[in-house]
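Encoded as structure tokens, the following chain is the form predicted on its own, with no partner shown.
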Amino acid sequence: MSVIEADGLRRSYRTSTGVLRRRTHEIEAVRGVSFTIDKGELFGLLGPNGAGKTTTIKMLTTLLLPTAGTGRVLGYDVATETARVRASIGYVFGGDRGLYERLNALDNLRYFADLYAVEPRIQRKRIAEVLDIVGLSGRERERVEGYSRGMRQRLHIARGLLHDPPVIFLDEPTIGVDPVGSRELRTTIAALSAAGKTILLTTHYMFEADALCDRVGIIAKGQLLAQGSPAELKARVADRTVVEIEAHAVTADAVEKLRRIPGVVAVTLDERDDGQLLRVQSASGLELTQTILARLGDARVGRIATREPTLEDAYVDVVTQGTRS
């Protein structure tokens, strides 16, 4: 039996737009996801913002109950028996709500032990456990206004981890943490799979699902796209070659001729502070350096780059087509 699965999970919204006359809409946020996860494995969500990544979490940790379909946790049904599914899990959420910072982290964590029903006789060991597992021993005493975003996040973590759950929810776990505290979290993440704790994983990074995860999910529009492996998600686009160029001005239009370019898969153009960084996938091996540079017009064109296809390319394969159909 899978520990986690989700069997056509559906959540709709009704919205209403207009002033004078209100006229209400429905909007499927996930429409039809199925998958499941297995006992000790690490299984990333990946999807663009509004995908439907949090809006499955929430469904499988009964914040919100499904439209259609159903989700099962341990065997627990997230809509009927939720008092099981939540003394079975740990969910922890990125961004700074869910801490008292006026209150050092040790007094979180005896606060949210009472929360979980952790017994008081174990509480004052089980919290140093946390604490070491998520490197905060030594600074449990300070409070946490004064913590860095990594370390709330880790302190997060420890509070999810409080009641020793098996199945573990980490949604965005270290967005927004800096690159050391982010190394930090994921050393973290990869203890608690090594210790054969079941995780759900979202992330945006794709570095991190690749280096984290056992398998991994593609969801965009609300619907999963595709699954498998890391490996086999980047098997499908091994053939391709991807080319990089560091550029500024590059406009709409120039990425839209660049995608009418016969053999050209996938572009995408992303803003960074310092300018543009413009990635074309070509198939089959095509070499099309010469033929982008001529489309990009009056654009300024710095380092050009061409290597072979990550996760990030196949994950931007999969999304392209996906939402194309």
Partner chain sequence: MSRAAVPRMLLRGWAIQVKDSSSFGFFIMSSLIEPVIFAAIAAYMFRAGNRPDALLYAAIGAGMLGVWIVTLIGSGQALTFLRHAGILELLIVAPVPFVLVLAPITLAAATVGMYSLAATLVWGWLLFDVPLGVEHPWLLLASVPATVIGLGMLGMLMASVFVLFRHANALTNMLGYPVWLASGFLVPVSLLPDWVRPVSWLLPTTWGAEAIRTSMIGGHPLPAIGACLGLAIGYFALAALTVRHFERLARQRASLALA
Given for the second form:
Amino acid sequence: MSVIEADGLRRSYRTSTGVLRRRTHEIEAVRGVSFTIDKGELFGLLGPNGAGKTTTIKMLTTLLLPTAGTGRVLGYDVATETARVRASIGYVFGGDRGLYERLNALDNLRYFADLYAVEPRIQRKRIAEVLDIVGLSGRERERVEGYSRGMRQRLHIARGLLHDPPVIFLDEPTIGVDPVGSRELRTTIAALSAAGKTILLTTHYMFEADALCDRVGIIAKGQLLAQGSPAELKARVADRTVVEIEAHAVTADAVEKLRRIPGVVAVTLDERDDGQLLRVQSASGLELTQTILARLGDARVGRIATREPTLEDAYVDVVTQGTRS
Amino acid sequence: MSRAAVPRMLLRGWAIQVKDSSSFGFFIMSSLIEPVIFAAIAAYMFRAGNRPDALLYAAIGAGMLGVWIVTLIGSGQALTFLRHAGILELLIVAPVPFVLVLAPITLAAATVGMYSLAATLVWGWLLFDVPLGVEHPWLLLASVPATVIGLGMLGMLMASVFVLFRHANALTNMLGYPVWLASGFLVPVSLLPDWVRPVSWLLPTTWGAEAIRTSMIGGHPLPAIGACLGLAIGYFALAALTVRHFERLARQRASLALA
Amino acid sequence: MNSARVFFRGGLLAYKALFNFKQTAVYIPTMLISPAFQILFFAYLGRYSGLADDNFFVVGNAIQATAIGCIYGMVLLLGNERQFDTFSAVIATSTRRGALYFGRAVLPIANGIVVTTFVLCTSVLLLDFRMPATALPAFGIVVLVSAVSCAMFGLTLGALALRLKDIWIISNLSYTLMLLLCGANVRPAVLPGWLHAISSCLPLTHGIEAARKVADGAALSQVAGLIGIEALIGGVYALLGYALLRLFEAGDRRGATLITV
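Cool, the form predicted on its own is there; where's the form predicted in complex with the partner chain?
Next comes the full complex, and the chain you just saw is listed first.
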């Protein structure tokens, strides 16, 4: 039996603009998303910002009513059987909000242990356990306002684990956490998965999904465009080569020109603090580097590398194909 | 959740919220410093006017001003605070009826409000030699929690209604003085226009102040304690409905998170 | 010319951006209804204590009400600029500082006068407040001077708010203390010596005294001394606030403390 089921989930938001003549319009944040997650599986939902990841998670955690479709957790309907769903899930979201800042970690955990009806007899032991799992033992009497971002995130996870839920929802748990902290968090998540928890994780860090997930679903503009194991998704782009170019001042015009080179499948341009990163996917076996450089015009070019495709390239491919059609 | 776990959860929730609010500077200022300033204003006015005997009355009344303001801010904006802190969603996702999560929060606000009363009484005793005689000590011990419960339950109703307004803080700014007047904290309601009377009967602040005042100065606190608890039951019932309405509306409109 | 534009336009934009002035849903309850009830509360308290008639409390609290616009307005404007980090962007410009800072005070002052006018009108309707029409021009001058002086005090508090953690504590506490000290409800002479001393250094104290005399029929020339002292106090706070802002600005350039919260 699958533990988490999304069947044609849809959700629209109504927003209004204008002061005098208020116009309301509906935004479809999630447009018919279906997937199932089996017991013990770690499923990653990947997508750009605003793709509908968080909305999907909120529907499955009972925080939002779907406008259409159904969601089930352990067979319970997320729209109607909220009490049963809530008792069996842990919900953790990223960012540094969601904690009682002026209280210490212990009080934060005690409060939620009560709300999750953790038996008084075992509370003390359980709190020690979850602190140990997330590596915060010894820090529990410090006020949360003094915690680093990574520590807060680990405390969030500890809170989500208090009632030993069989199902865990992690919404962008590593967002804004420094690299070392992120790596520690990933180790924790992997350990939870190894302990048999069913986990739905959303992220927009591809390497994170690649390292952690048994299966991933790629979501963009509210639709699930592809799903499968990281290996399966990478197989989509196995016959390609990626040219990566560090550059400055590449124009949108130049990117368009690159897209028209025969054999080029996808071109992305990321703006970074120290310049731009241009990625050109093409059928493997073509030697395009010179052609690409010729079409960059006045852009200044730094390091150039040719490499095998990664999950990120598969993701780019899926999103480009999906949003084009 | 087992039935035995509920009182424990309420008690722990209350204790934690009291601890949290007690380390919040704005709350402490509203509950300790401002009421003392109002007590000073009332005391100087009573002294300079023709009621120099009414200083204990002024200290109790000014304390109750603070009790109301802290309850008003603490519960009226409780859900807004929790939403801003990103905690609201986590509380909704817990497998406990939300009304049981909210009750300790607003009760804690009323409890922290009680610091005001302590502050104005100590202030009066220290600076104005107000005699702190207590006529009915045992009934005072009942009056204080009855007042907290009455205010906490009204607070729960306010919490779940105010959160539906975008500018709940404006609403709380407005409701200070009117309730001070209508509850007869420093001026007997009989001096006000007649229509204020029935309004005052519906306010737990009226009965709470009456119960505490009669326990200390003399009179019959029991009817007021009873009225306070009776109103508490009524407000709890109303709040249970509005809280459920809020939760359903929030799930429909996606207003739990700070969008 | 440019200074004049910075003075008015800058003040207006800052007010609009940070206050949502347009939002009547916030403005009416906070700026109009609440002070009107403040007057009712103290007038009834006055009746019960037998201290003075309604006029005493209406005039006192109506002048005091300018502080809602002038204290909260100034403190929140400057405090919010720190919170949202717009202050460092503003001081990075080359504008004349005087125009920049004092321009911030124009709308709070106008707002304070509106609030005072409104609560005087409600008091005529709801309480036994009467004032001869002939007193209005002189009364208007007292209100204007008091509002300006109070806004300059607000500028000083706002400058402090740039350095302190909780701007709400500063504004609420100052406002409540002024209720006690400025003579709106308690004659300063009744206060203990040290409180009386503080009270005579605050804005509004002399303005309230002048306003009461004018409402009782005194001519402008009879209260000129009080108005002069009120204006002088305002001038001192203007200099103090300006000096503090310049000082913090210089400190900001050295140590970048404004940016940390």
